[in-house]
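The chain below stands alone and is given as structure tokens, in the form predicted on its own.
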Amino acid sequence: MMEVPFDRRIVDDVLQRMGIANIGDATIRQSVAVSEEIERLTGTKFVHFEMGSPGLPACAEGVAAQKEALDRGVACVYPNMSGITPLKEQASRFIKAFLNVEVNAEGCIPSVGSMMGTFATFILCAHLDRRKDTILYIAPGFPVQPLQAKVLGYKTEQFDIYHYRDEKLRDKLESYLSKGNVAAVVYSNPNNPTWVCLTEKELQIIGELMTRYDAIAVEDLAYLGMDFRKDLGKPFEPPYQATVARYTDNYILMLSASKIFSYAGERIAIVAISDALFNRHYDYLQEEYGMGTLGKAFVFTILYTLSSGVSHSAQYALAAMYRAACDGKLDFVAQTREYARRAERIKAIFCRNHFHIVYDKDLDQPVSDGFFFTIGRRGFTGDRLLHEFLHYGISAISLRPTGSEQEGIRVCTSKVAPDTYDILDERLRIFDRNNPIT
């Protein structure tokens, strides 16, 4: 048996000191901390797949606009709770340009990243109808979102979409919605962690059921435009980003600047609420918060208690990036296509070392290359594979905490530079020799 790159005692000691009995249970941030500590002790760099952080420079248009806003003195002024007018107007325009959906500027509200946006939205959805106290997740998904509901003390349900594509999705969703207790259905598209992309037919199914059962679709578009099998980067021209917003009025969209504009450090996103939903009155909302109109309660009660607005200068940055994208001066999709190129190379390295892609298909199409993908190894659970990878200088997260029922791990392509490919290939070759598939 070949010697692994890291002494097992070092890895086990780090896990013990950090109080992590099973690395598969670790949060993303804990996984990063573990790998960084092993790096420090061994002096050898890891291949980092765990953190979904942008690996491209921030959009220059945003940086310039933010600097200009700071020079004008906005740092000392609280922004409007609903968002500054230029951002709201450009967000509405951006949604029309790339989704071909009309959302009034009033319903485009900035939040401190989509993390705060979903947290606030879960609070909102749980206070619309006293009978609807459960949030349903179409899994796999971003592990923090179910954690948010847990922190809030809300009931949750989830199911793995792996076996429920196309028309099967209807029956599965309806089996939950028919109970009458589901307030919201949450999913990402493209999907974190699998990069599965829901089809227009599947989104139509979701939309029709949201209307029938009066639940709200919370659609996380963190990776908007990144189904690179299509050219989604031309403003006001088809094809457009797939969205449930074409099939129901019961939707709230999350549009983060973190990945599409590589603006994660400034923590800004847009929560886009449909016009019908924004102006809808709920008796239970009135009873609980003294403000019955959904949009007003969201802004002036829920967001107000979380933060007195969103970074003033960052709002000007996002407005500028939206404007440049809509004017055809910023092709953010062409820029983020770099992630697809990285995914293609990294997938090939894994596959030639006898790993397999876990979520490999969108119905009859190979899943798109992009920001994430999933890999597995015959004979290994996801948790065991993750633990073994620590001894080979590879860090990722297990699929299990994402709600997946499949065995494997999530690979994030964003931080893997081309000069890391040979290192990854060498470590996987050693792993393959030490763990032959029988």
Given for the second form:
There are 2 protein chains.
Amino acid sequence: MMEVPFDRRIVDDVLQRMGIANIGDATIRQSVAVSEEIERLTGTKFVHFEMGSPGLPACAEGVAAQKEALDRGVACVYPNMSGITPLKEQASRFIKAFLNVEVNAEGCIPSVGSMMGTFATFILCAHLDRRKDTILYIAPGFPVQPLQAKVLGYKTEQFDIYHYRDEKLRDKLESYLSKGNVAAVVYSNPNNPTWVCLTEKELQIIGELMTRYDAIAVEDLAYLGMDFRKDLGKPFEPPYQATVARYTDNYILMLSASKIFSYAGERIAIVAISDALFNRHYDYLQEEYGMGTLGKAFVFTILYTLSSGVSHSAQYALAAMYRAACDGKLDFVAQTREYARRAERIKAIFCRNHFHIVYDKDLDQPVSDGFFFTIGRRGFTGDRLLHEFLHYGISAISLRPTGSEQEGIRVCTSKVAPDTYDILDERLRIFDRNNPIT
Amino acid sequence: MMEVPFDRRIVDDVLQRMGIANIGDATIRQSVAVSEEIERLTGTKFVHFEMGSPGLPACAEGVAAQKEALDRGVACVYPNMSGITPLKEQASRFIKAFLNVEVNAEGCIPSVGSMMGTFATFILCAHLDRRKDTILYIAPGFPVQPLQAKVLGYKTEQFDIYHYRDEKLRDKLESYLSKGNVAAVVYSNPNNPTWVCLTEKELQIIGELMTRYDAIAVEDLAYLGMDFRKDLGKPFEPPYQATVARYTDNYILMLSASKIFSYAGERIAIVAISDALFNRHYDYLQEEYGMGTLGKAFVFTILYTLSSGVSHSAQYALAAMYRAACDGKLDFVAQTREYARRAERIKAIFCRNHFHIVYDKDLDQPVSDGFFFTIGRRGFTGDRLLHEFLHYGISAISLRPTGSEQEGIRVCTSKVAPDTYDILDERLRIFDRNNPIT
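For comparison with the form predicted on its own, kindly provide the form predicted together with another copy of the chain.
Full complex below, order starting with the chain above.
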């Protein structure tokens, strides 16, 4: 075991050997590799804040249903491209139960994780109107989503929401939309990495502008139900998950099973397309793909060519988890509340040692505790803080690659076990002593 | 039960209601829908030749391993992007055992079926060299592969191999490659839809040209081992599956689990990249994606943004099936030989009723019996034959959308149960009587 801070040379050597000039530029997986290598060399365990993986076991209802489906022989049968009927029906019911929004089963389509959901949706949105060729990201966000557009060769725009909350969001959004080239607006709610939750008013602004400028809101609900300031876990009872779907027909929702049911390993999500969009005809889509109806083109051209469907057995798993949640037998919100409990403790440790929450409020309310939060230190850029933390056995990711213009780092609470709190507190105390705020 | 031929109006009404002007233009899934609707209206079962789905149960070794993995809790853990270690190792071993080719485990990467394998590979190949922007398809082929390029907005070329076998293939290929814009050459072997098997000499020609013009052979081995004229099912013993990998370093192989292990439902395949390509640096790739090494860019940029990995439990299934096959405990070639037995019987019924095999030979040898074959009728275009067959309770797909310039239809043997042979014979006899060859 080495004392913190570690010998400068150890960290510098590892970064140099891995060809990383600036740890703030490393991908999440590179950050993991760096911290694991330093762990090996120092014999000292890191506190891992970098990985956004579930820290809970997979929902048992899903595992049981998936095994049953395998026993019934689904592995040899190509899954229906639109999704198996029980999954579509339960997905529609789940959206009614927890969002209080009606989406036909037809428009609830499985994808290989929300990763494929957004990839496919970006292709779709770029082929609806010849003039609309740009994806607008409300940042900060999951950095892989702009990367998807880059892989596809599509144009992107983004802005940091930090200074544009509430009514200010309208003018900012309109400054892009009024150019007439925006096909889709992408955001996550609750937000990765900041845990900012857009208010119903902000979602109403987005919805109204989507209708006015005929763009599509791509709402990533990976952390559905995890605004723990309210109890969003009672099916068919308010309060409900906030959503743009109340304010426009131009929406496509991403419902990943990875975090809400801790089912990341099996790569499954639902893409929910509003009834109006699903049935809408687009001349440009017809011209480009020979299939003019949005829902049909999405399923039979785009999703078909991407993977020819989604794991047959995992579809049964997700159907069973939705059913159990709607029946009130699986309180997924109560299960994931564990992340909020961890966040509360970890935030307290940081604040006690003179760090601050960067994205601290939704208007006048402190942000919810949850899966992620953001940390800054006066006098430190995010990148420098990250680099310095490597010497203290703490690993995270910088806010910069998420599209944030604020200085800080993202802390993920999911993998931090309670027995790490004392170690974290000790390391931050040493950091605080060595780097006094002036 | 209606007698064949059915009343003209029934078939015409169904096609009109489904908006299908020409059944030869229908997708496979539309063809299924048409025949099922006519079945409903006539009360008469079709002989289904259209769907290329496995007609055998999934390999038990895979199902057992997948369930065990779920029991061990893999559903909550994001799968490693490069694939789990046992799968990579067994895939490398499988390629050695059945192709007698060495590919490092590192270059054996799971994808969500070969569908995603080719989609991702087309993106990769289009970003290696700024001048090389075109995918060349050796037709006929799986029509969805050119559709993938269309979805991506990439340029394509294709030619029908019918008149270009053996040494003639060299000049034909060179006429495209010499333009300098071909990034990749795509073909399947055995071939869907014709069951043509390229000879080692033809593969050598392709390989040599790939090296000379620095293009990549994308070899789809969906039906690996199914040239049943030889026994390709003994691990580590000749004869081996024919492959271009013997003749160039510029290859990427697609090994789907859908047909060889009847595992289509779980959407898993291996993309095997040659060691030389995997480690090769491309300036244009570096420029476009910020990651210049082919293997790394493929995994961490392209596959990552497509689906963030492949079903964790299905990876264990495939690892177990590869292991069993390499250990000589699972003779997947013997199992799939059932398709050849069906093909032999069905071909005999067609020929007895004066139909002919369209793609009938590999040079001087009759094509193997297997999963697919092609049928023509003197005096009929493929589209007209297909349309006429609807009145006889027979459903298939036209060769035209597969890129063939020959007149005929594709027959898939997988779903045809032996108790259908007499019905087929009777219907073809009536057809033959009603449509005498002049």
